[in-house]
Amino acid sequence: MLKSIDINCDMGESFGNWKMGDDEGMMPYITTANVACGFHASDPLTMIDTCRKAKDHKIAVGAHPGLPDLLGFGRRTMNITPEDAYAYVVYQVGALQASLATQGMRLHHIKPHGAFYSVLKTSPELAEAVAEAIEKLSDHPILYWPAPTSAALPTACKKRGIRVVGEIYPDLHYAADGSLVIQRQKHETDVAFACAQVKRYVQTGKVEALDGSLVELDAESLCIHGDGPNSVEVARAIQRTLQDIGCEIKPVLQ
């Protein structure tokens, strides 16, 4: 059984007057925030404000870089070069690091978003470029990645000595091979199932797939999406479940 686990959430994804997710509602129930950096979502005011609120809630902050695709929310695949991938990470993480510096905070980790994650999952060339960027941007670099952590980017990061933190997703479903079944439309999460999935993972290291099989994963964090219709209810219930089974909730140490 795990003695502790981190809870992370994608945040700062609003843009101007357009709101995405319930950041303020989620913050009391998480320990780490993945903050958008202006390419797929967010803007300078949103980034700074999100960092300020994270500091108030004693939440660690990581960068959530994406492809330059505000209109498509970073979910449309683009043909990019390794040089592009490297520069995109440096540019976005640098913007967030500056926002964090104004609050006396430091970058905790990096977690690719959307279609950027998808191409880094399969392309060794792009993965090597991004791993190099991650290595150069922090004295204690950490990559957050959906478990299992055997794809191109986490493999490239491990070769460089970069710590890789696997995640499970209690508000999504798993296929029998351990891959996530991505939602095309947001819907209410089954709170009881999400709590049972978290409890099962903490106690056994396995999650239940759609076919009822149990899949072993390598995760130290769980990610709860803040843009679902009942995301705060899910986060509150998971926090209570972890407390009931004696699992401490805390950020991954750098």
Contents of the next structure:
Protein chains: 4
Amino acid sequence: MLKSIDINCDMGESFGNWKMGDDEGMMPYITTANVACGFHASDPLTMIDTCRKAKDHKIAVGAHPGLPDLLGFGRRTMNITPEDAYAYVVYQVGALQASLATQGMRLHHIKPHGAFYSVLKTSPELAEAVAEAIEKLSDHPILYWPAPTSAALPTACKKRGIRVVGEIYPDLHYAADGSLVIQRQKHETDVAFACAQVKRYVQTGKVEALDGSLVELDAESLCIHGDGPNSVEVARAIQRTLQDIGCEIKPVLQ
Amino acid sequence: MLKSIDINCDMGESFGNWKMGDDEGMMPYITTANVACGFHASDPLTMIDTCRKAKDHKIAVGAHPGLPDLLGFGRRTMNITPEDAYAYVVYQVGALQASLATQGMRLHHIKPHGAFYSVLKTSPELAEAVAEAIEKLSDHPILYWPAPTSAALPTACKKRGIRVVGEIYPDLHYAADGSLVIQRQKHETDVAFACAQVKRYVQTGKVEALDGSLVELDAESLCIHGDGPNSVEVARAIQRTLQDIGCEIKPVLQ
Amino acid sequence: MLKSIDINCDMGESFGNWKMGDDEGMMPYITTANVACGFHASDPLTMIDTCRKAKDHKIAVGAHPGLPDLLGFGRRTMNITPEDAYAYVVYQVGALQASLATQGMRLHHIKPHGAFYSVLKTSPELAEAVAEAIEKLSDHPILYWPAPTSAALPTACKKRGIRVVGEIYPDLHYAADGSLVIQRQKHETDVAFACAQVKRYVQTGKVEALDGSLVELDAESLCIHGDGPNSVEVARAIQRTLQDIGCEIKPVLQ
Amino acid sequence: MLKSIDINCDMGESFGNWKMGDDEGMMPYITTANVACGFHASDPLTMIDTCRKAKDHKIAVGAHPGLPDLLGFGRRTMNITPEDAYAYVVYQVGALQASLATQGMRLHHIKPHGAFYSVLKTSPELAEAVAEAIEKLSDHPILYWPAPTSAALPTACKKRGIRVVGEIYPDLHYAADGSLVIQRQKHETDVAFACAQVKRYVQTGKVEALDGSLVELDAESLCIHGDGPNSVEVARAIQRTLQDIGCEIKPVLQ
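Alternative state: the form predicted in complex with another copy of the chain, after the form predicted alone:
Let us now look at the entire complex, which starts with that chain.
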């Protein structure tokens, strides 16, 4: 059984006058935040504000860079070059590092968002470019990536000695090969399902796939969603589940 | 007479497929570059590329943050709050700092662009917010500002102990109070006028105002324009003028 | 007493993944919608979708053009030229006209948004440019404008024979000169206040100013807000008030 | 031999302060302009200005809609939905129609740009959506498309009775199946090659493919590029070639 686990959540996804997610409501239940950097969501004010709130809640902050597509929320794949991918990570992570510096904080990790994640899953050229950027941007770089961490970007990161932290998604289903079955709409998350998945994983290191098989995964963090209709309820239930089985909730140390 | 002077120039003002200015043509004649940060001009690829070229030419790089107005090239005043101003500086400077880090370089200075400069000239509230941001973003912060440096932002910076470097504009006319008379269109710069203004300033510390009076100004840098039809010619002529009168061209040390 | 009155509401203010306002909830209570056109809010999909819903509810649709400032929701004044103002109206209204054409609908009116409204209130040069654009874009142009309609844009429109429809804001306070006292935050609207203001205006043609004086205003429409926490409740209460006093709710005919 | 042919050129590709192409230099040599609509290039001022110049030169104006990607000049494929494609065409074409209306002009045709063209070449779902939009936006809709016009969008358009005008590219090479071999960089166009290709096509209805075979193509227009270093020279040479062989240059009638 895992003695402790990290809980991360995407945050800072408001844009100007448009609000998204209940960041303040979620913060008491998480240890790490992935903060959007202005390309698919967020803006300079929101980023600083999110860092400030994270500091108040003693939450570690990582960058959540996306493709330059506010209109599509970074969820549409775009045919970018490795040079683009490198520069987009540098620009966005730098903007967040400065936002963190205003609060006396430092960057914790990097986790690609949406369609940027998708293209970095499969393209070795884009992955190589992004791994190089991650290496250059931090003295203690960490990549967050959904377990199993055998995709293009985590592979490129490991080759460079960048630490890769695997994640489990409590509210998503898994296929027999350990891949996520993404059918997320903004419906309510099934609280019992999410808590059972968390409990099983923490106690056995395995998730149950859709075909009933058990799949072993290597993860140090749970990724929970903050923009669903019952996100805070889910977060609270997962917290209670972890407390009940004696698993401490604490951040990944850099 | 001044023994040495710095020459700075706005750079990295291309955007995606649109090119602006002849950065490579200008670099042999300058010591310091003010690089746009994506709000009024530039983009992540252009920023990294400009830092790389600056390194090749041993040019110091500062941030040239602007208002979020690509369509207006940051030249239209916008009614922003001090919180906006603070966050816009943090975001843009951070993005440039990371671009510099990829080249093993560090931020040299900060110089506001266009209408952002204009509102920081007169508003003490915006100036206070930006001075605080500058202080937080660098261990050895420097502000570049057109002499005389008595406007709102340089005043707020000096109060915080931030070094302020005054600039002379060789191709612009001055009023009797030392203020710039901006009537820049993209016509040719009068090379003889620009060289005479540089020579007079370096030898006497004064510029000749439009009414014929001589105005004493405190400056350590010349700001030359890189987007005019004869910019490279002007730069070369100023270089020769400075060599002829025995004034060394070298960057402002941090 | 007025026999009938129009009720208009800003709509289509979502942007991509970010939702704003309860358009569907408000539509049963209004006769006319002011649809954002992509510069300060909305996007191509949202615009067509809003037109489709308006058609289902037999609601007339006008354009709500704003300044090009998504980040600031078009609420920050920008120093634009008359040529800019003209072109921004043409572009945005054209985009909405085509959206309407997909539903077999035609443009009903034009109503400037936020800071665009503000600069058109005072600048005769900008007002002249926008009035010319309005004239060119429609065979039966109508301008919606808060009563009293003596500001720069409605004045320029009247000179060209463009019909100007004055509006009353049920939830806002008025000064003794008839101007609006805008202190809108997203707090709850006082339903009783709003209904009383509507009732008084419909029965007497007057609103009560903050100093207790009664101010005569010339209006054919009520503008209600759709983005407050109790907007639908307010709309329903105003509908009931108008029914109680026998004032028909119907659109302004073109 | 063809008795007459149309010459079209992409125009209005400047954006704010950034200039692109020599529209005024090209206009004497063309009969039809494809004007960018603000998603991949152009802006409201540029669009109206381009329509005004086109009117002066008696040039027919069509819409050149692109994907919403200014940074990538609309040249990066994006994973959009049919609903997106439909709405993007409606929005952009509407904006251009209003720009044309200010000059008393009407929309001549529609021609998708860059990566929008690419996805419409192969996706029947996107093509169907865009064909429906084109049908709704004009009483006499015309699609411009590189010959051969057997791709997804021209096929969907023909099914709806929308007229499809095929184009020949004088400066590009063809494969044996009639497809374009795009390896355009901004090098000089080979004037002799372009003129020979035009002459052969006008006289025989065929182009010579890279493998030496002759390919029959059905086209009524030549598309020439306005952003190359010798674009005006190429245009002038093509004009002379057509005059020499007695082929009239005139627009496609609506």
